[in-house]
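Only one chain comes next, encoded as structure tokens, the form predicted on its own.
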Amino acid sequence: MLETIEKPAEDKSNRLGITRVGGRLISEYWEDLFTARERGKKIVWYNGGALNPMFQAAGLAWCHGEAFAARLAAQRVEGPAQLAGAEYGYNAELCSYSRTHLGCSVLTLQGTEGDQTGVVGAHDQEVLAAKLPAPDFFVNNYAGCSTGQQWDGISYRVFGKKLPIFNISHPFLWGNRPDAGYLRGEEWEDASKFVAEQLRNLIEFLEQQTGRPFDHDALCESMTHIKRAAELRREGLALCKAKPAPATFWDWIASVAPINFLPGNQELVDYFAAVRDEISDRIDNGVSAVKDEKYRLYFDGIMNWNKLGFLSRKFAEHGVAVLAGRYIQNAFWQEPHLIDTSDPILGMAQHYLLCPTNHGAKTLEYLTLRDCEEYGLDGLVFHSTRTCRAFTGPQRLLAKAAQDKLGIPSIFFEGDVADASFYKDGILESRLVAMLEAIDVRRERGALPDGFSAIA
């Protein structure tokens, strides 16, 4: 009997080549961190907003907890850290970023022997998870997420409450006062000053930990590079409004790490200049990111890092260009004009407040519908991130707003940031196909249904 061999579907995605350079920069960063202790560097572990310019100016080595958890998940080697965390007592419903990083904390303390952990059969992966150099102190900079605000406090306990810790408190931006709006209003101004003052206190804390004066000139220099890289990133994002799209959400996901935690230097600027230039060249030469682009969608939710390449190919297979999302357009130094490079503290504080989980529904609705209109999108896909309640909380409201005000449909699927076990491909596939069929029907009918109006 002849066996039928199913041929793999054609890969219709056409990812940017330059992201491979970004991957090299990220790998070099982590290898540098792994050996920081040997070079006499003090090491800070932190979570939340991008404090790395502060640490760079203070001459520290820095480890961003979410970033390392995401990296392990992207490499599909997060298992030993999560098992170590589970053995230590962390429940599977806890944020998988924090669960992975806390597991790394346990393994870092235990060393790489592995025999006493109960985690067996994956020693090489365990060695990587345990490779983080132990911290000298912690800084927490989390906005809009109760788990994040506790994360470093729990790490502090894992290390026996013997290391210093500094917490920055961020007011939630409710946006419900009469003068409130995105980047404006008394609430925004007061919160910005409140966080900026804490950053000045952080500088004093860093001086105590390092035993030397903080280098304000170095901070200005770092933020000058980061501001320029962020401007180039915005220019590249704007170019993706072209039809067909020259690059997609997935290309920008691959470029999150460089803008989020790599050092602010000329190499960072050069990388984002190259990203923008490759996108521009694609437009000039008629090169699209998705073969035979037919649909343009929004993706809401933190990335499922185990599935980056898979989801890129999956959506492209259906002729879908995913072009915008809260995690890309509205995060990661997304408003570079706020940064005064001669005195960057206030602009930095404002960006930390602009975390995409730190807004009330009114502002999120404004940002989401704005991006849907600007990118000419046909629908929304909500990644209902299982262990991230902060991101999933407002998604039903956003879906309703998109349907009511723009007349565009949406679907939901469950997954997670760093735990592949929550993803069920059949659910996404069936719902995606159904939504694309609905879009086809709508196109056949022409204009928006009665009662729908475009956002003002």
Contents of the next structure:
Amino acid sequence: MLETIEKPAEDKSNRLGITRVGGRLISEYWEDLFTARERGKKIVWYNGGALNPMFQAAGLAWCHGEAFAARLAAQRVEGPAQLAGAEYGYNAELCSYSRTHLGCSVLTLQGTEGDQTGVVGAHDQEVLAAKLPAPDFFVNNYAGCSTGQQWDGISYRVFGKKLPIFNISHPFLWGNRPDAGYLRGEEWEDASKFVAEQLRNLIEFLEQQTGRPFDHDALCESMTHIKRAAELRREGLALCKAKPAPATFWDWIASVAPINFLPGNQELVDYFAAVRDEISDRIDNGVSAVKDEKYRLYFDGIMNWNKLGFLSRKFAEHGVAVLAGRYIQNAFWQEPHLIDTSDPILGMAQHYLLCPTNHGAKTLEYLTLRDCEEYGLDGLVFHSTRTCRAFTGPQRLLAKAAQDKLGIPSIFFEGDVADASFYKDGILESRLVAMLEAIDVRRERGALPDGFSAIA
Amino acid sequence: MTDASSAAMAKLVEVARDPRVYIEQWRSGHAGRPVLAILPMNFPRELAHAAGALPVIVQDDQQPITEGRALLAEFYCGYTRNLADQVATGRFDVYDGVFQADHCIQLIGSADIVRSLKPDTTVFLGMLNTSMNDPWAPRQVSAMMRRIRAEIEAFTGNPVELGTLRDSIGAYNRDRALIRRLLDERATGNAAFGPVELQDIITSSMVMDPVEHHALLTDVLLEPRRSERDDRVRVHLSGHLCHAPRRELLEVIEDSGAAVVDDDLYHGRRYVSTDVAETGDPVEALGEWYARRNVTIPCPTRVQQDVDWDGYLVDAVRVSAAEAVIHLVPKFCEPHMLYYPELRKRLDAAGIPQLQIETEHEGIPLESFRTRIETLVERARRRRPVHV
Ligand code: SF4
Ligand code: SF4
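Compare with the form predicted on its own: the form predicted in complex with its partner chain:
Let us now look at the entire complex, which starts with that chain.
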């Protein structure tokens, strides 16, 4: 059934201006990638953790599969790729990142018959609004989600099993041992070493693919910039604990791409410095991200890329500042202190393992409740991300823990990362309103636990 | 059929259809010994058996999902939602601990539900390397097998002696070999058992002590059966990882003019595909078993570039002379959904008729399946050579 999605009446969101600069950097990156082959660059397709500093140091052009699918969805031009995927046989219940990207693979192959320009089927360019060059090889770096890992195994097959592929195995941080916990315990240490060793093997693989020695200095330099950008990002995130909030989750969503796959360079550092500074200025000048902020919520789930602007306006319309989320606080170089810039491999391995789908529910509970407390949140919104079982698996447990341990309510709504058809606006609207009313009632009764007092 | 063989078959059917009764019986005869819930598909049960435990592969118990709905999203596969439901409603309480070695994210998700609802129960995940081609994979797998051995020893309080482990390996091998013989006979045209009976035989072997199962199955075979050869269309059933397809569905397949001659189901050939070497270090042998299993019948949950499920399928079809393939895809099973187009493409190229059937935990539309299967049968029939 089609639902009419109405625009919120008044836009009460006040998004950071600087993210437009991020948008420009992202566009430039993709434009650069589309012409990379013409400039003699080899192209790697990869998935999962941010391996881009490795590729940057190896002199490659890189395409992150999820990022490309997310970009198509954000631009609402994912349709042709998904259709090509469906025609090829991918079921609509399959991870929409993977079937969008696999659909791109199919289109790429169709478009390269007879030539090697590697441009997604020329006839589809207009609708795709993108020109994805075919890969020279694949690297998979997916932690936590088996689908992510298998997806590249399938890409390899779709391209006729001719292109080299390198797969990194990530142990799931399950927490069998009594000493297990976030960033600690034997399991963490062993897994870190195992993944670091595979990254060293990846370097050898990259040397074979490029025919050049790997530039370790370039890796250190790129990771120095990324570490600094990540520190600035964390500083900015911490500033958002202020009441009212100077920036929201949606601003940080707009900054996912820069931290996740743009080149590690001074421009990246400058961007995150500017994000932090804009937030800091807003605090100094009493500017809030949501007009008349009344509620503060957590958002769990991968982003619904088709709906970024819409959701940011929708929550703001209800006076809701969405401030934290597993996808923001607990992903994307989120522990920069782990990076030793003179020898970054171990810290990189650890970040890949820290993917928020790679922890058992116990650790996720710790992280979620910690963030709820630190940001003074009133409730949680779970984006029941239809085709992403990795993210949705522990959501019911997290909702229960927040209720039992912090006394804060949650709602679930359905949507998807890159398939607009799963989003049900009516469900989100009615559940959100009901939860906000419940929060009002509890505030009147003064029943909120410490740290959750009403924002008058 | 003799009294002994029919009683033995009745017992296997009973165990397959209600493992809890068998578990309670076993428990009363083995005081103080634990019953372990084993989650599919790669855990080396031999290690648990050698430590004196009863390692039971948890079955999808076909009950409607009630409380489990509040624990896992509806778009998780039926098996994992059923597991969550078993835990939430106390049907899982027959087990003393949970052991798995796998890497399907949905299975890990459901194991996390078990851990959360039963915080005092050991729920162990052994991360066997999924990337099978890496030069470091054997080392990693063998380290994990040693780790699993240590976990089992700690849990049961019993050492896993190498001699005892060899005995357990031998016992499972014998049971597998006997089942495999039946599957091989079916593929060559002597279908001694129908697909429902075979499923009961295999499911009961996932539950029972292998020595006991082997003895009962041997009794069953005292009375050799030979099938009537008929002109039904020979089909290969493919897929259904982790749990058994519904018996009603198997019946509809055979009622629609098809005869199942082979399969790569987990509750079928996949489960018994590979034996563990009985010479050399038995713990190392379990690691090799894990690796070889994926070559014998490639699994879409593993990452291995040089083996292909689609290639396996085409070869298997040639060997059994199956005339069509029915893909049984449990709804929301991502490894299968991801791989399915490769299977389809390859079978199309080989000119093998095929049909995809998406199954659900509850409420499968049998009549619409029947129509589709009959159409497949018709298609396959039309391809038969015409004798004039
Ligand atoms: S299912 Fe989720 S975590 Fe897995 S590949 Fe898809 S989007 Fe990524
Ligand atoms: S492999 Fe498929 S059937 Fe098995 S648990 Fe995973 S999704 Fe479910």
